[in-house]
Amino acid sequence: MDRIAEELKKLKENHQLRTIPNVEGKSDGKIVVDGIEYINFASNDYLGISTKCELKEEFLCNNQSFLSSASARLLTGSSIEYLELEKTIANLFGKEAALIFNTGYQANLGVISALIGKGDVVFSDKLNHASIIDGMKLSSGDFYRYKHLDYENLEKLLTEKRSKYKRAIIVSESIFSMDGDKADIDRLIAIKNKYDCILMIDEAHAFCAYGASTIAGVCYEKDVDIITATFGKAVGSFGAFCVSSELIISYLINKARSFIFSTSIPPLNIAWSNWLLTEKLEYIKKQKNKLEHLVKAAHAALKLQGFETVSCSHIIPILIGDNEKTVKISEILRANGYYIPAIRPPTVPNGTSRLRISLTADCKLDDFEKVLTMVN
């Protein structure tokens, strides 16, 4: 115990300790922390359609799914719910096959651990989601990460490795979630036809919200073998899913211990996921279409006040550098009305402290604008 109060204590005095906000309440585009309403530009809600209460009272009068599932999926926890859902998605990304898992912290760990055996390997760009890395542990097999979107480092690692071992995974995200900048999808894809290896993307910060001809995101080429996503962004639901070959998607719900041993998503969840992205298709297309306008907008701004970013999307990232001074910009954020906690490590790499400005379809150029100011 004295040495986990000595921890929490070292955590403190460098401005890294962390507690539960308390939020009372959510509305378009604002927050309610502590009894003190917010604007905020720290959610993943990156459509808005979490709090659209008409959305909901409209699917709510007419569905009669159960609150509970009760169950894993492979014991008496599926229902036609999901068979739907599954279909819906793979629809959406032309590929064979869908798994629904929990969470998107699930659906990586369970993929890679569950294809990464003994004698098989990973190469996972230096900045993938804690999700990918924690999945890659846990796996029987080694892995190596390349820097941060250099191809030329990632092919210098294969050309070094990849001969030693039977099966190879390249696993990257498609926009990342702490820096808001893109993969190179047609250039990852080049390397893992070149040296045979099974290409993983995930598209957790991009369904939905990036990408211009699809709501799929980044990575709907065919020529993607395993991609990764997840419902509670911008789909403002619940869960995750893994679309690929019906061959890797059989192999994983036999395989993938995050899926088999999780009780499942609640049916009225999964009916609201594929009401969603079925019945209101449209009205999320609309919304990604007014984002898209506020991100071009947004970055604008940026490039007019002088901030260098290397940022392409709806997540901009602020870089302060240093943990206790970017704690005090966000207070001062807050003071005047602005919800932007501080993303400190072990979240980001030591140094890299930062305010992660989130755009979503409900927010304001205006109030960013003024976010800006107050920070430059």
Ligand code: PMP
The other form holds:
Amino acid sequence: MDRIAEELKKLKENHQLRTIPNVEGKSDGKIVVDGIEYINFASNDYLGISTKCELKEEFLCNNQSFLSSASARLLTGSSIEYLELEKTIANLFGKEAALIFNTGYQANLGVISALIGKGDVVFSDKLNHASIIDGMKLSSGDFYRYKHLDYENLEKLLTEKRSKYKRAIIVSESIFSMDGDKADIDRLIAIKNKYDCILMIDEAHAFCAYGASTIAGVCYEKDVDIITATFGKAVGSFGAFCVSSELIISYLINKARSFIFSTSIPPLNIAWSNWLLTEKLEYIKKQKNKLEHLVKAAHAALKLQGFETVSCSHIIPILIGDNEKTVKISEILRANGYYIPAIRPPTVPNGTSRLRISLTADCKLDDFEKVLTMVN
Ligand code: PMP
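Return one more block: the form predicted together with the named molecule, after the form predicted on its own shown previously.
In what comes next, the whole complex appears, and the chain from above leads the way.
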């Protein structure tokens, strides 16, 4: 017990203590915390769907799905809603099959720990999400982390290590969650073919939000073996999925423990995701288009104000470095009506604390420019 209190004290001293904010309300582009309304630059609801009451009302008035699945899919927790959504997702991604997981965290955990056993190996981008890291730790194989987006470093590791293992997976996010930069998918495909690896891409931040020709993300029609993504961000829903070949999906149904041993998502929620991705597809595309225009203008504003950024997307980090300073700037922005929490280690590497601005279709360029002026 003593050590627990000690560790919390240390986190506080390092300005790293996390507390759950008292969120009292959300509406288009706004958030109410502790009774005060702010412009919300911290949402992953990139298309602004989750707060659209008219969509919710239209959906609920025609849907009678249950509010509980009451068990895991392999027992009695499956239903037609799941099969329909899996069909929608597989078609969207142009893949043979899909499998719904309860969260993106559980999808990455389940897929990696199922596919990687003793004698197998994962090669993971150093800035991959915690769920990928935890999936590697849970597996009984080995793992190596290559320098962020450094494919020469990845090839060096593969040259040295690949032949010692049976199965090998290369894992990367497509749009990175804390930097908003993009993996080179074509390069990763060439590398996975050269070294006989499986390529797995997490499209959590790209699905429905980023990608030129489709809402499916940046891997559409590319030779990527396994794609995971979540419904909890741009889709404005909850849950997650993996798309791949029939073979891999059958294997995951039998081996992915986070899928097998957990009560599945309420069918009502599954039906909501499917309704949005079918009946409201045009609406999603319209919101995505709106977001794309804002992102373009925001990047031009960044340039104009002299900010250098690695981001190419709706996720725009303003790097501060020091924890205390980052928290202070976040507080100043908050006092001026802008909600942009400080992102600190362990979410990001030590010394790279930042303000993570997350643009949604409901954000306004004018507000973004004001934030830049305040931070500059
Ligand atoms: N992958 C990435 C890249 C993420 O950023 C996140 C969530 N922040 C997840 C997976 C987990 O998704 P979920 O919130 O649905 O568990």
